[in-house]
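So this first bit is one chain, no partners, the form predicted alone, shown in structure tokens.
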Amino acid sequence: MTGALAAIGASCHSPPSTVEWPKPATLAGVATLDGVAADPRDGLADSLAVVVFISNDCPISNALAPELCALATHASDRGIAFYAVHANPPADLALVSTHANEYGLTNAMTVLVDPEQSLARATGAKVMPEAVLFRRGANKEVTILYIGRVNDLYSALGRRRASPTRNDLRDAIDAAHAGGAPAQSKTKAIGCFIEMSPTAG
């Protein structure tokens, strides 16, 4: 089965996929800040583990940065490890640097660079910021939990709430987390699209 997944709807459920992620066995680009190959593939079978796309000059994602490192720790003492990834990351590297160090990102979480779009494709992600729940299973092959928003703190581009009325991310943790399934295994995530290479991949 391949990596690409049907379009994110609104407020569908449907059975976790079970996918493999690009060949061969490292993700094309994706690297940490410090320029060491990453793969959030790699982990305890039936670990979890988190991915959200994001960007340093997307003003949505910028917004939910807070909620990002709340996360990053709860899922931390929770032991699920968890990704911040730029699918268009600047030329400029030493800008998502500044910009991981400015929003508290780096003490958080591991921050990734996917210059190749190798996890945006894979998951089907399209917008920044957009989260990825993820088992791992043992052989790089994964189950993909949930699929959405963050939370809805915009419920659409331009119109954001004071706060928001539902945290689907942390609830799809906490179902996970507790051998659940997450009520909802696909959301519709609102931010700054993630701008496809027709080259890379």
Contents of the next structure:
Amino acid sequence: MTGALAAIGASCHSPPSTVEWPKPATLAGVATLDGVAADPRDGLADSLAVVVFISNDCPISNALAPELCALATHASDRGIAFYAVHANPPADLALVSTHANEYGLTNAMTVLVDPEQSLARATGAKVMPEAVLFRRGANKEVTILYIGRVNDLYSALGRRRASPTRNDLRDAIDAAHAGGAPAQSKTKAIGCFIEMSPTAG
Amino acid sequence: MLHRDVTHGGLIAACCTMSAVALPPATDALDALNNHCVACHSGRGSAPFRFDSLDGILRSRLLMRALIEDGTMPPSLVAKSGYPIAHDRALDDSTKQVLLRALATPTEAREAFAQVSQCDAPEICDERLRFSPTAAWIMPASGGMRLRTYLIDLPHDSPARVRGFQATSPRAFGASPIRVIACAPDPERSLAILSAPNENGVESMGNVGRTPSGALGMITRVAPSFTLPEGFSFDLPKGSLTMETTSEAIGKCAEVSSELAWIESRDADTRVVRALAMTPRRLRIPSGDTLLTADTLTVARDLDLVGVLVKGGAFLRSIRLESSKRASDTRVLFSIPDFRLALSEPWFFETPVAIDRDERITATFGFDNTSANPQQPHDPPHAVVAGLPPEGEDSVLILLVADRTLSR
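Given the form predicted alone above, produce the structure of the same protein in the form predicted in complex with the partner chain.
So here's everything in the complex, that chain up top.
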């Protein structure tokens, strides 16, 4: 698993890779805000889905919330599922619900919590916000088409542009929806780091 | 896109005292955290992350470690050139290693910071000293920076002298979209400039002339209070003043409430501080180019340079302040080689720097309008002139000076 994911990251222009996500079939701990187990891999074979790792208290992640909402609508219009995933949810999950409402995420996308970082480990995501665009297979296997930044609003920590000059995730969604491959399969995401639980994985 | 609005406001009230404290040497990781980080990263500070709880530290551990390791944090101007800065938060090598070791793993962090104590914002004492616009306004969830100018009437019993001002609620200040608030003593002039035809808005920030915005100090997301060193004070104008608030979208609609409180002067604060603004003249930065440009003035009387305020847009990358009596006798007073938002705060000298009459002071501004500029908002770059960010550049260096021979 790790090797397969590492191979994806080896080149910004590497071809899409087929990746089998963790076994057993369920992703430990991943759930909706109502506590219902969830798995973004579930869906029609060959359908597309987007997972964006976010945080309720990371200003970089929060600054991108309006763009995430716009992207979720953009994706939904094209039949693409869109998930926001808290990879380091606070102990008090009410904060996550409040955050989703305050930032307008609730009605735009499915918000999940991933307290054991099952999804983060599977995709190789390291920071929040970081996006993963993938094509679903027939039996929970996925092909990751793009992993990296949402856009380049932040060029580095502490370096915010007035507006982004690159909209990488949007471009990747459009390319994948058109049946092609994103121009870049991997970019460097800028944000707060995902703290991996020592007990998981 | 930066937008400007002008609002008349009224004074709610005004007070409080704060004094800077020199950094004691760190003896362990908790000591280092308290001395170098917690002032900003707590309920008393303006930084977005809180390190005054173990949970907060654990949630931000990896980020803390990365930023300390690469020198981004704490924001510091270790004087590689120029005169020593007071109360710099720079980490010496051993303190840096102590912190990095404590942040290496969650287990070590739990052990090192088990005794960290919650540090909440103190109550602002005296309602009399508070002042703010009469109405808040709503910042949209997304978009660029916005600049809002308020004219605030001061009551007749306002203090005649102040040492500075502070946000009344640092916790809310840090969580708000506010980046910078500056207070200027000359609203008539500001308003005249704002309403003048063909103005680009830069001068309304007081970037030229004797009464620049920031003349009464500036607070930022990095530094939610502004206090002149002991012995110095501002004269507070009678009547009214201008308050300018620069805000930046934070991803959700947010109320911008710019309530501040004066920090009163003491009897011993007898030296009056005034401001001199230095800014690039007729600025034009070609697309895809870098530019060094200078502003020079000759001082008319013996002065002490107490501190500086720096403001810059997306294109400002460096500032260097020098003085000379003769061409062969140039000294560097102050330098920021790599400007960024985290350095937008008042910088005071450890000891005021003497500048003699007829001495020439030169501020050199370095701009980057290439694609390599990490804050470049355009692809490809556009030509940039003086004006409101992000389309324009509104850099200014404000010198806070006191007449060397006069005191009250």
